[in-house]
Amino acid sequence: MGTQSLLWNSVKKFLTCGLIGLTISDRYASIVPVRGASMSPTFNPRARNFTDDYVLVEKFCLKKYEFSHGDVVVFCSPSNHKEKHIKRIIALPGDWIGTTHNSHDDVLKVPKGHCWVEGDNSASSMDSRSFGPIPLGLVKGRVTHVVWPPQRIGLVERVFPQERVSSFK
């Protein structure tokens, strides 16, 4: 009887911790790996190094979709909702963004409820230059810190090419 009670108490504690962890991960913050070189040098600066960066993703920004130019965000791919991407917000709803597509310069206005995202390493990034502005509803959170590897722990800075964006609304 004592072994059953010990086992049942252990299972209850494990399930409680699991549910608390899942709630925190779903509602408040989570840690996700950054794969590939599309955000290099901000993340994974040494592509040949076999260690991915891990980042902290906060989700409080989702309540009112409060984002700023230069925020790095995690979002679901517009073409495959099972894929998640990490890119930097370059333009917000109502902004005008200068783009180059097939050696042709263009300017377009980001529609209401959308944002324009790009990888820091444009040579290896699938981003808004490929699939256009993304709906804000696909954004899953904002990256705030690198948490692994230890030598790279720190805040993620907000930077963006101001010369390509006009905020005339």
Second form
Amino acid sequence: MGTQSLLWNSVKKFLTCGLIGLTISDRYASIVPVRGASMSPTFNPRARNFTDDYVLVEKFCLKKYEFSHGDVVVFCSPSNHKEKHIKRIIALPGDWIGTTHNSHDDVLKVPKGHCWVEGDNSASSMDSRSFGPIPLGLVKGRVTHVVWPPQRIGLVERVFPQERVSSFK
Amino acid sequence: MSPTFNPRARNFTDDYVLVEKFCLKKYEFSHGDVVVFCSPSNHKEKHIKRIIALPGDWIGTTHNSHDDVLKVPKGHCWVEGDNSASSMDSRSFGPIPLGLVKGRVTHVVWPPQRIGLVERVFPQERVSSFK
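Okay, that was the form predicted on its own. Show me the form predicted in complex with the partner chain next.
Next comes the full complex, this chain leading.
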């Protein structure tokens, strides 16, 4: 009887922790690995790393959906809803963004409710330059910190190419 | 979405529906599914419309009073309200990414006289699924 109630107590504690962990991960923040080098050198700066960087993704931003230029966000791919990508928001709704299309320069206006995302490593990044601006509804969270490996723990800075974005209305 | 939901404007209360989110595990939708999705032009708003066409389908639309055929891009779907005269849907904002879908409507649960399953119906003559 003693062993049974001990086992049951352990199972209850395990389930409670699991439930709390799941709720936190779903609603508040979670830790995810970054795959690929499209955000190099911010994440995964060297291809020969043994492990991917792990980052903290916060979901409080989804309450008000107020993003800033330079925020790094996690979003569902518009061409494959089962995939998630991590890129930086370069332009917000209503901004004019300078792009290069078929080697001639072009200026695009970001539609209402959409944003323009790009990887820090322009040479190796599938982003808005290929699939266009994405609806803000696809954004699933904002990356605030690198949490692994230990030597790269730190805040993720907000930087973006200001010379390419114009926010006048 | 009249007459499927809110069939008469003079109702005192809106219809209440059951939205299931198990569909978000596999993201496998069928023609005629009624879904809840975030508006592509205002991420704070949610809309309920019916999926008329899936990725790769050809859908017939009318644009500036001449008929047009559009191919739904990969990862997107074409949604329309059942009440075409009074519906802001893909005919205005184009196909939407499937990542914006938040759930599928399965049943009407209120008012009591309209409790029942939500049927999968769609205008088959306007959609072509050949690859």
